[in-house]
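One chain is shown next in structure tokens, namely the form predicted on its own.
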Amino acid sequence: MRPVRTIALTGATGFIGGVFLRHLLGQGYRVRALSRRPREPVDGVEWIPGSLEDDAALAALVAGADAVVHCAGAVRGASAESFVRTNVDGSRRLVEAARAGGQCGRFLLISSLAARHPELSWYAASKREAERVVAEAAGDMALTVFRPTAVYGPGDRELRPLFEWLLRGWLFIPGSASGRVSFIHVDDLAAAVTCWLAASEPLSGVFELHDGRPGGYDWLAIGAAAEQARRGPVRRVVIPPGLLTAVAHINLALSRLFGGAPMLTPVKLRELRHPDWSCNNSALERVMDWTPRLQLAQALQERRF
């Protein structure tokens, strides 16, 4: 297997993939990144402009690569079809494409450990869909499915309210306070895409990643990794199911009436109440060299968020 040398990537002016792309970089890897709009150059960056919706983009974008890492998405969407058409239909074509190229060897697919249950939300039901139509376009070439949980880090806007009210001293519970939860810092899932990229061999499987800590973390332990980080009490407010329902269905109906795609709606909120998000990098770590270095309790201390 010839060595992997120019990247293929998709979500690069994100959260999650803006932070890959400066890892890659550090890496000596020639990226070829996808871009709605004009980018400023960036030393070993290729910005091709276009989207997952335009196969003559995803066709220029994958010409040439060795590996394709596809972390765009849709987080936030007000039906089910919004989150098809970006998560699911747009993977298709990716892959597709990558196949049509010719050259690229390896293609990883970042999901989310929301799949493991498609049945609780519209993104769930999107991650799960993905996974099986990349897998069925993909062919002889080798799949690697990454299921992260809750990613946070710097530049990250959905879990950063959490934390800084928990350095404030207040800890907001959406459900129930013995559910398990867990987290993996941005940087520890960029780590691991390298290494994915650093293998000799290509790796195939679906895998869940998060920081380490067995179990994950219920909301005791989250209030207590924030009562550690600001040594100083946390206030454990547990929100009135009613009012997070409400709120739900007020986000989704003006969503519909003024356009927007809301992250709080009725079929998320369900997700976010589900009992255990905790998962296991165990089979991730027999068969690649990588290991997460930052757990909740020191990114809190440090700021890193």
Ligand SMILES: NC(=O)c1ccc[n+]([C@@H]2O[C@H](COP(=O)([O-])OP(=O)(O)OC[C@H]3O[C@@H](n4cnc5c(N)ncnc54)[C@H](OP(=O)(O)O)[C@@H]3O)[C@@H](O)[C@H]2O)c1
Contents of the next structure:
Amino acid sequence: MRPVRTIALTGATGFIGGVFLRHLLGQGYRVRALSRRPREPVDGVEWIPGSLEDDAALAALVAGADAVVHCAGAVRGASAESFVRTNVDGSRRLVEAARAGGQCGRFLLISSLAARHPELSWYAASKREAERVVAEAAGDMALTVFRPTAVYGPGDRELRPLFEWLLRGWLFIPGSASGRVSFIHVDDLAAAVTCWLAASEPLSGVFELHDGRPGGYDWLAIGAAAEQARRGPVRRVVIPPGLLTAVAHINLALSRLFGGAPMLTPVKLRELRHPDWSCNNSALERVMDWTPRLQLAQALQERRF
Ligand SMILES: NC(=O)c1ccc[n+]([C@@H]2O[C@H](COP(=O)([O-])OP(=O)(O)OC[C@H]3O[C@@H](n4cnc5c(N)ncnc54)[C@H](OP(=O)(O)O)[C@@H]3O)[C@@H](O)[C@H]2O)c1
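Switching conditions: you have the form predicted on its own, so give me the form predicted in complex with the named molecule.
Next comes the full complex, and the chain you just saw is listed first.
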């Protein structure tokens, strides 16, 4: 297998893909990155204008690439169709382009832990279906699927408010007070990607990724991590379920009237309220020399979000 030098990257203009881009450049890879908007030049990056809906752009993106890291995705939306268009149809087009290009030996799909429960939300269903169609279209190209849990780090807008309030001494609990969640810092996820690229033989399979804390965190443990980080007490406030439901309905109605892609919708709430989003790294750690380095208390203490 020829060494991996040139990477086709999608999602580089977003939170996670932007961090991947910096890590890839730091490791000396040449990157061809898809972008829907004009970008400033960056050393080592060839910006390919276009989107996941544009076959010509995808062919240009993968031309000469040894590996594809597919991180673009819709994470918010007001209908099932909007998620399917980007996450399912877009992923299928990209893998077909990579296969037709003939040079690409490995393909990494950044899916989500949400794919474990496709019945819960439009997003979760689209990520699971993307995994299926990509596997169907990959042919003999080695395919790896990463299912990260909730990702945080600089540039993230979803978890940042929760962490800011934690450091001020307030924990707002949005789901069931007994739920379990896991997290992963974006630098640990990016390190897993560069490790995957460095493997002499490409890996195949579906792998969950989190920060390595067994069983994840319940809300008590999140509060405790914050108390450790701020060396002071954290007060816990459960957001009444009816209030969240009302906000989710209003969000959806407003987006249908005025456009836009809301994060919190009634369907998304089912995903947030699921009692167990803990996960397990052991399958990945068995096949790759990767271990996450950062857990929540330290990340909060060092304000790495
Ligand atoms: N954040 C998390 O906690 C988390 C957890 C597990 C998995 N993931 C997965 O990680 C990936 C990145 O998530 P993120 O949090 O970084 O989201 P994000 O900040 O919203 O970034 C999404 C990226 O995808 C691009 N994109 C969206 N639709 C596209 C299309 N039709 N054509 C081309 N590019 C398109 C966006 O481009 P523009 O800049 O042009 O909008 C952006 O670069 C997603 O696949 C998501 O499912 C995220």
